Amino acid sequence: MAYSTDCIRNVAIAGHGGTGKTSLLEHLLFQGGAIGKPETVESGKTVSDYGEDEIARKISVHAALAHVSLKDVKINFIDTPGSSDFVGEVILALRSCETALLLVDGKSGVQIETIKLWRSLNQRNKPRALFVSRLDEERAAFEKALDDVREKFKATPVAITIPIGEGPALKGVVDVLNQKAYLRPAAHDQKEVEAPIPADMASTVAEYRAKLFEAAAEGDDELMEKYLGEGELSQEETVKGLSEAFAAGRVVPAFAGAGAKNVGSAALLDFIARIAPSPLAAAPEIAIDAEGKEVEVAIDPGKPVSAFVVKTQIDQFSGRLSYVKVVTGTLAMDLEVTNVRDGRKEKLGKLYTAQGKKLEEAGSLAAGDIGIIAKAADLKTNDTISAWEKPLPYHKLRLPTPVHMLAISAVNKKEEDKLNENLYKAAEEDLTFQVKFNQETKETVIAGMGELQINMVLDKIKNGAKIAAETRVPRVAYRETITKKASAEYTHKKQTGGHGQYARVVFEVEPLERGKGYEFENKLFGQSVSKGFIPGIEKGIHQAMESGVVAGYPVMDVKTAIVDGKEHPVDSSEMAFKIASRGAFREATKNASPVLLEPIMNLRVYVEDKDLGGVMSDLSGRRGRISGQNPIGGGIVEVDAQVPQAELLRYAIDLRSMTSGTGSFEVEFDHYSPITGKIAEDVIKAAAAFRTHEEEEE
């Protein structure tokens, strides 16, 4: 069945690792009669845990679409990691959908990914909803839990449906705004049935319902005015209200529930499907136009055909499946369009929608909806298809500098290129985990988002392609530069049977500021040299500063004057002259009292209030310099330093350990420092050993 963008609900479910997110899903499809059974985590057989590393680590690692048909209304929904290791998935997720529905723990309020995910929706300004699941657990709170996010995000949240009894003793919620109640199921494969409130909880309802009147009321004159005269809104009134009030982020409806015990989800699938916004009242999508510059586009179904695509699936059975979300027209098998990435024409094959790994063919993916193209080789994540005259290509997802760096080689060597085969494809799979080679340090480098996310993907590589890989700490890509004025002459001679070579220059260097990289000028008077070995002579100095004097790393910020030379008028050449230039350039830079640099990092570490003294000590042992710490809000500091990249290189591992798995970090280059004495001998000696073992292989 097709449906119309008005039609279409697209909510993202996240939250915290353990909330419950899986089993929520699971039973929200099972409620609205998209599937016949719900499973549970345990069994390895749920909808949107199907992978086989989330079956075996029973965690959820990748996005999973699904979906529910309910009142003429599709809703598609997102399962997300809770893991800050696959954030990736998450951000993916935002982008697709107008609505996120934050999954709160009953028992253990907001947690710090709870809080990371509420500035990232902060930042996108979406509409988001509260689930307090695992309310049948002892010592879960409703009231409480709510009262942890109006403390920590000077919120409001509005409760939607409330519990009838907590803990052991949760029988059910009443929704509040239907005015009805649902008791809780013999067992949690069996749907949730409408029931009358208990008598015991009408004046409570009733002080519910007053706050989801003055909700409905906020920012409307005339709703607001009603209210304060008559004291209530009608039915109607109330979801007109709430409806403009979430689509306009005024609203945080909150609801209550267990979504392993299937408490809470008949409700919410009615809210979804009746107030929820559709992709209609979505702020829209930036693109860039050909002068550089934003453009707004809206959703909309009456234009040509625009999608983006937002995760790339390379399936064993399905092959290559790119999953879009549909800016404008209506997408269609068989139809043509441009790949804004390359210009090139792409005809679509057939189209998909998703319950998990299960695929279920879709005629056509109006505006606003989300699915899957299949097998179009040359799509890839992030990229713009578009029908319109002059495609423009929406903005990329906005997706975090991968924080930990592995170094990574076959186990055996002639496995090497069916191991960079795999890594590519799984650094395509999932953006936050990249793959590159250092042509400086000799490395194939990996980098993610966390410990879990690569161990999971060389897991995957090992158990599938059957290839062992060994890790180990990357190499720093060091520097090197001078720090005083020096000259230097050198003369390249050499007598052979004919033409011989010769070429004499005369060099001065000096140091220019941190991060200019490289001047040449060309000091010479007269006729010394000829113009045409000039290149030659800056070839020469290239090469020369690709591996300095102090430890063989390249050299930085350096000026170089030619200021004398010689040349013979048969057996000078380009050739002479580079070689010439590189001797000279060795001499100089040795007279110029070179140094090391190393690489300092802009380090922004988030910690928990209880964490920040360890923390802060720890930095400072790193050789850190702190430079402001700044509470966010939920007993979370931001701590900024600047950090040597060396003592960076396992902070991944180090923070996760020093604060129980609630710290991250984001961290990116800054600018090259020198060092000196001991630091710096011990660099030296380490380069020496690698040359040597270098050698020794070749």
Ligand SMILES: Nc1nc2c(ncn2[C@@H]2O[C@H](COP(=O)(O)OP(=O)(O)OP(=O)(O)O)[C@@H](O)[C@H]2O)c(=O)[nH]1
Second form
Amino acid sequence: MAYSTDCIRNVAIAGHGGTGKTSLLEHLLFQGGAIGKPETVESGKTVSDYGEDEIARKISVHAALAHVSLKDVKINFIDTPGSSDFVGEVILALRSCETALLLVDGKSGVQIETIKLWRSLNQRNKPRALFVSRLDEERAAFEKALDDVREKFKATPVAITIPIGEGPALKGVVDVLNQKAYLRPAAHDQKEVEAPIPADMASTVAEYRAKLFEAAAEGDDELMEKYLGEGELSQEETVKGLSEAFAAGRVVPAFAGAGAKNVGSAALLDFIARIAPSPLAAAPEIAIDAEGKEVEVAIDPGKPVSAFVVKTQIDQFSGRLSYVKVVTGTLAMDLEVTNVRDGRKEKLGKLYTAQGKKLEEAGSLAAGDIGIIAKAADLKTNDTISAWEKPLPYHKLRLPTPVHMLAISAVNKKEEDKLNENLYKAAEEDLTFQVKFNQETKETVIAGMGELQINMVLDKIKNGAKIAAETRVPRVAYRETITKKASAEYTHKKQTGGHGQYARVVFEVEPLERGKGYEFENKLFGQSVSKGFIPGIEKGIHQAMESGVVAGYPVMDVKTAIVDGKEHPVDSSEMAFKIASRGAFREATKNASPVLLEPIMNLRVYVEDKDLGGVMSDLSGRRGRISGQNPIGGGIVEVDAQVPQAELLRYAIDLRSMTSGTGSFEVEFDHYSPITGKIAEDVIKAAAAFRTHEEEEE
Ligand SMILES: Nc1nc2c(ncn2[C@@H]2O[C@H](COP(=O)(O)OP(=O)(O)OP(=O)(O)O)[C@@H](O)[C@H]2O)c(=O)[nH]1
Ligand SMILES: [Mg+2]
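Okay, that is the form predicted on its own; can I get the form predicted in complex with the ligand now?
Shown next: the complete complex, the earlier chain at its head.
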């Protein structure tokens, strides 16, 4: 049976690493009757941390789907990893879910990932609820954590539940909305039980109820009038007011609890089922029309079917799993749809929902639901499937560009192809992990969000496919150019029995403006060299430009003119002119004060105020030029700079340690700039050493 759209709730569970997301979900599933026994993260048996990598490291790495059915309501949860290396998984979860449940640790309060998440929720206008977690631990305090939220985000969270006691004395929570208490069970694998509100909390609860009424009435004149007149609202009015204010993002409901102790899950489930927005109340999806314009498509079961692939998982046993968010219509087995990317028709196979790795067959999935299409070989993340007459693709996941790069090769040369195959597979599953062959440096380069993510991918390949890989800092793609005008002549002459070889050319070279690349001019007078040899001459120049005279890097931005030459009626050939041109070009550039060029990157760093000084002085140590700094709220400053690529090869690691994990950055190539002195000498030495090494290998 498909759940109807108005009975679906989609909740992305997000928060700083270790705030208890996976533990909370486990106990929500248990409390909601989806699983018989909740496990601990430590046991490696939780529903959502099922990957081998997650079990080994006791952290979440992948977005995991699970659900609870309460009467006719289905709540889909997506548990996300807290480490910023896996931000891609958080982005796909937020894309799929109408509500975000943000966990804030009861001891630490707002942490860096909380700040980043809050910003991205703002950008998406996403309704969010807070769960102040791990309140059973020493020094944990509900209101202190909320104060931190108030101060850092200028937000006004409204408590729906409040703790009964705190720290080791945590005895349960009071559901302020429904006016009842839930007592902490004797053990985490027992259900929370309802109880009356403890008598000594009556006045506290009354204060919180007043704030609840205010929040429910805000933005609704009629309700506000009633509340101001009568001093309270009916339960029905409160629920209605809260639902609207929550969906519109005016109210941030806050919950208290300790997921791993099964404290706070019952009231949270009840709230999500009754008050969190259904996909019908959500912001529309954005499709892109033929002119590239954005078109809003509301989630609507009444239209032909369309769905968006948010995640691809290549499972050892189940094969290829495509996670989809259904946008319109109802997805069903055997349905024929178009893959909008290439117009190909596709007949849908079996559909599933999931409790972590456990797949449950689903006959159909209605608009708004999240589920899995199995064994659709041609489906990729970001694809739209559609049965509309004029299908439009939904906009792609807005993922950050990977910033941490490493060159990689198989330890055993024979396994190179198999390694590449596995790397490309990993890149399909996680779009923030990329693989490219760099033609210029002749290296396979992998790129990710950080060391942790890359290590996880390589561990998986090592343990699964049994291929050992070695990584190193990637080589920088230096270039060479000239700095003044010069000329040279070169004669290629060979006399070996029969036909000889003869060609003579005189070249003038001069620097071109940066980025102009290559220019050639024929300045020959008369017929000293036949026109027919000109293509050979240009080929010779191209060949010579592939490897310059300074350190063997490609030459750019040089104009070459042929000013004189000589041919032999019998011994001249295209080949002879090619060889002569190569020689003349090399000689001419040697005379033209050649220099090395290095790639300069545009860098944008996001840091907390307190780290700004350190990051700026570090950047000048990296030969960086700072071009701007700009506070962007939440105590975060954006710094723009131009920095040589050679100085940024370990920046992902260094920035993290400089800012205790709070800094992040974006980087892109801007231009090439000359290097001289000691820096150039080192590059030349390294290039020579590399060439010797390569020759030995051959
Ligand atoms: N005392 C206590 N410990 C908790 C609670 N919730 C989680 N923990 C512990 O905190 C650690 C992290 O819990 P997880 O549930 O894995 O946290 P997470 O937010 O999913 O972590 P990542 O997915 O890696 O970001 C584990 O050792 C849990 O046992 C809680 O409510 N009380
Ligand atoms: Mg987790």
